[in-house]
Amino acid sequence: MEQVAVVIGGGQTLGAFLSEGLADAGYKVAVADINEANARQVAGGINRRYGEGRAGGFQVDATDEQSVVALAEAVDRHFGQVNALVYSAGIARAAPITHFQLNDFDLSLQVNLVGYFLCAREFSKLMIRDGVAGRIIQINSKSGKVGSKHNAGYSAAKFGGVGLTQSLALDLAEYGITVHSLMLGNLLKSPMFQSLIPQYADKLGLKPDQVEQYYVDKVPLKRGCDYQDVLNVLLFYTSDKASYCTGQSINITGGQVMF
């Protein structure tokens, strides 16, 4: 049976792509988002470049226990195993801690890192039940090893996830699932960093043209992130070239992040 990937999150920016590109790897792929539409859509694609079923579009919301627990069983149902969890769902509100609204800090710590946990549980279930030595990868940034400066509430769930993926690793080793977290770069051309350009600039006392500049030049490879370079490091902890990696948490910073 052809190896399936579930995307959580896969409807739109980063994790559409990360969908196509694990079909283009040979996965058949379960693209799961908040917004069906967009989950149908980017599976559609996929079907039509790759032929038909070779994904599916499915709606959750990955903070809900009772949706991921569906999503899950139809995931089951549709494709009949899973081989790799990629949880990309995120979210970030940038303020000052002074002005950091609690439904936002709550908000940050729901997507970030309580619907990793949910959907890390339920696929768990199915790759244990079928004796699938699984990969469980999480989508996670930088900001998950140093602090962010106007970015409590991502910074603090980011955190959180690494102490999650090295404890899933533990509970899952004997299975043979492995689980990493992927630290990401400033990704420049993501909607979610564009969108922070003005609260960026302002605690920066830059111009919002300048902002993207100041990024690269913290980067001692003079660059952004780029969704390839995410794409390129999932494929390889998917594989089983990396069998005897677990509990990892990957920079994917251009030497920005270095431990």
Ligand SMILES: NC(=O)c1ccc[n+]([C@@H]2O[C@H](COP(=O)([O-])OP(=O)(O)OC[C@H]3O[C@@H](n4cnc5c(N)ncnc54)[C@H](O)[C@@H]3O)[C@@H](O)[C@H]2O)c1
Second form
Amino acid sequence: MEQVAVVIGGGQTLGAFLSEGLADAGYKVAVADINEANARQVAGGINRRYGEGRAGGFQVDATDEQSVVALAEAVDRHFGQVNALVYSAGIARAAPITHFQLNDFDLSLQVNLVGYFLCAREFSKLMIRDGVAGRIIQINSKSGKVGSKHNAGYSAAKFGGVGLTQSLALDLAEYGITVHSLMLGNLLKSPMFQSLIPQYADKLGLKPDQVEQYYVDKVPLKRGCDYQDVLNVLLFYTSDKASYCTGQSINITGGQVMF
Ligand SMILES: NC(=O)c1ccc[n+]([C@@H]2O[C@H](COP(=O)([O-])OP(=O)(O)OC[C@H]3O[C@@H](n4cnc5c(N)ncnc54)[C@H](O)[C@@H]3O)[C@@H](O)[C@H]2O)c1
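Same protein, different condition: the form predicted alone was shown, now please give the form predicted in complex with the named molecule.
Below, the chain from earlier opens the complete complex, with every other chain and molecule after it.
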């Protein structure tokens, strides 16, 4: 039976790239996103490229318990099993702490952390039911290991993701299910990073067109993180070659973070 991967937040940017990369690696892919049209579009592209039935597009609000339960049921009906869960949904709201709105802080926790908890809970149940030695991968950030100025909500949620990953790894080890967080450097060309450039320029006292270079200069390997860098590491940790690893928070930062 072909392996099945679920990508939460698969409707655009990194999640879409990882969905396509997993399909290219031989997985059937459930592309799930709060934006249903985007999820269906990504799944449609995979089906056109790799053959009808390789992917399905699903709507989910990962922060809503009933929506996640319904997604797990729908994916189970459609594909019959789940081997890998990739939680890529995320949101970043930046402001200095004195102006940080509670609803923005709460939204950061909901999308970056609570959604990960709900999806890991529901999809691990399917893996356990089927005796699948599955893989759960959270897309995290270097902001989950070091604090991030004006990003209190995002950083707090991503730090929480590391604790959740380690706890899930302990809960699920007896079933052979492994769990990791991937701690990314800045995806400089992504809409998320680009949308933050005005605030970063403000906080750093730079012109907006100087911000990308400022972030490149912080990286020992002197470039931003590419979607392909993330896919490379993801495919290793979803493979059998990583069967003796669990609970890790793996840096993909060009050397910017080393612990
Ligand atoms: N962009 C960067 O520079 C960067 C750096 C480090 C880590 N990351 C992490 O990478 C991941 C992907 O980031 P991206 O740049 O592709 O972001 P993005 O905003 O382009 O994509 C996020 C996706 O998540 C979906 N989503 C948002 N809320 C959701 C919800 N409640 N339920 C389901 N889906 C939801 C969005 O619709 C979108 O398709 C995030 O976890 C982010 O924190 C990004």
